[in-house]
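First, one chain by itself in structure tokens, the form predicted alone.
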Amino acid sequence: MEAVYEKYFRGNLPHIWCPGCGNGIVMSAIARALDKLNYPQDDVLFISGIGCSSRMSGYMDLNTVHTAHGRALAFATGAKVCEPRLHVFVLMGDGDAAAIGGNHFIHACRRNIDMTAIVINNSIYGMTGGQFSPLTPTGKRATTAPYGSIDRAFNLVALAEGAGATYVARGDVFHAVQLTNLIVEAAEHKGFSVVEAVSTCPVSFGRYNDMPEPADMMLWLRDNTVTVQQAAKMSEEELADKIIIGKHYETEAVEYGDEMARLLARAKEAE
């Protein structure tokens, strides 16, 4: 694996990320689904927002553009648009992509353009100072809640799958292993594929959740997430809490680029 790591890094690690952070697992996993992929890597365009995870297209050794905060999918559907053949891996965290930036989630999902959105959720704002998300728990305590958040959190794949999307999936950093091979299931698939990726932060989130220690977050997810498939046999009352991680829906329709292509040439034959 330290190949892997060679050939898909830029060589500047280490990386600034608290100890414990989950960032590090999820863009390992990018990198062995690239491997799997074996795309070439001048054909890869990773385009990040803002925030503790949007600082991993610095890390990567691809075509990479960090971007204004909420607007990472803006800036991808520009490129893509304008590059069909680029592969677009589109990274943001939950505040970036489901709060400032909901809007163009729910647009880039509705559109179905063909390029995959990876969420890292660790349902904090941890770079700006533990303010609660729109994928905060509700009762989990933050900077701006701190007796606890009264909001209900977005189930972010069924907003997905309801906007939508044709591929939508989540795994976790403690299951990296799944994680990595449902990067590489939504990549392939062809249209908007959005991996909600559960992550730790145990500094802005874990420290107001009694979880302050890494492990304990890791323990946490290792004993709280079930299967796509183990959550069917399961009632209401025995989900409650629990993360149900794998693919949750897959479907197929009309890619945006697709009807791109058919618009420009009807424009030509008319002029």
The other form holds:
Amino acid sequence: MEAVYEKYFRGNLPHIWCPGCGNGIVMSAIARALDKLNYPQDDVLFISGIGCSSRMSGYMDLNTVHTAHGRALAFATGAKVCEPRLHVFVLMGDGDAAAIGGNHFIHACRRNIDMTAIVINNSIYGMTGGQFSPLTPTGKRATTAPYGSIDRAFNLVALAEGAGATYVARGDVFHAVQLTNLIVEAAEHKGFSVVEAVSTCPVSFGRYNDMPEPADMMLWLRDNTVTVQQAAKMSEEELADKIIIGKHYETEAVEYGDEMARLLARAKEAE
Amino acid sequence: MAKKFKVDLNQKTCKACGICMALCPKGVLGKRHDGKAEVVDEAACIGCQNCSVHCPDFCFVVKEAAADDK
Ligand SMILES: Cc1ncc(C[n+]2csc(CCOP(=O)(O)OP(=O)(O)O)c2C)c(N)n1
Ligand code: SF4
Ligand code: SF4
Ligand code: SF4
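Can you give me the structure for the form predicted together with its partner chain, which would complement the form predicted alone we have just seen?
So here's everything in the complex, that chain up top.
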């Protein structure tokens, strides 16, 4: 195994994920990002929710907390406010972040607290058997949508930007090197950063959507992703089924922890 | 002379998903009798790291071969 993985993984492998699951690809992208960021491992807090993807906190050799479904950002907010020196990463599935945790998600964006949220979007609820999620593309099949989902999906990057996140990007597991670079950029950004990592669940999504092999899902990502720069030159019809990858948005805004420190100083003065 | 690479593959942790074989641009990797990956043409490897960044089970280390390591 490559030295960076030995450094950042606890060694309790093989992991629980199915053959070809994109979660492993995201986990290695995160390990390589941590290596580039070069933070002392003791200064990194890695918090996850519940789901297949959220099992990641059990494998990473960092300060880790495996929390409750949809609530990872609430735990992370508390920890960051108490220990601002920590570099906080929050790992969630698409169901975790956009369904049960949707409210926590938009309000964490709004507060602009300095942390990096990574949402592994495998288009369905993996752990509970492949039900459709708010990020299942319209028309795609899931165990609870055998004739195709009729729901409109959230555009997570637009949602994050609209809710106030100050760094928003989308990567995918086929473009794994770019995914690492986006995670590095997101971590270095001061404020609330969101990286959507479009991923693969060969078992509960691929098999239901004419991609029976894990490799078919990788080729689907290869053939259906376009960069932000390419997308700018394409029409709405051309973009209909495309996944737009790269940095979507970055701005500066007051960070919640800084505002909290100023508030505490004011309160002390008033005493 | 073209660079030579050494492809270390850990078959113990391989889950036979088939991703590396599909993504290797040079046909270096093949499928063993049980579906796991195997190195079939190491000399053709160009060190692109497609296999190592995409293997969900971290089975690969691909490094430039030392001059005497042929
Ligand atoms: C409060 C609560 N409600 C429901 C569940 C059941 N549950 C566990 S994981 C999960 C969804 C997982 O989907 P996602 O977040 O997309 O992650 P994935 O497994 O796909 O990585 C659900 C509904 C739970 N554990 N806790
Ligand atoms: S069910 Fe899907 S998301 Fe969960 S481990 Fe298996 S392939 Fe991965
Ligand atoms: S990608 Fe990894 S787990 Fe999948 S077949 Fe290749 S070596 Fe095995
Ligand atoms: S580094 Fe590239 S060429 Fe070499 S085995 Fe891996 S995928 Fe094939």
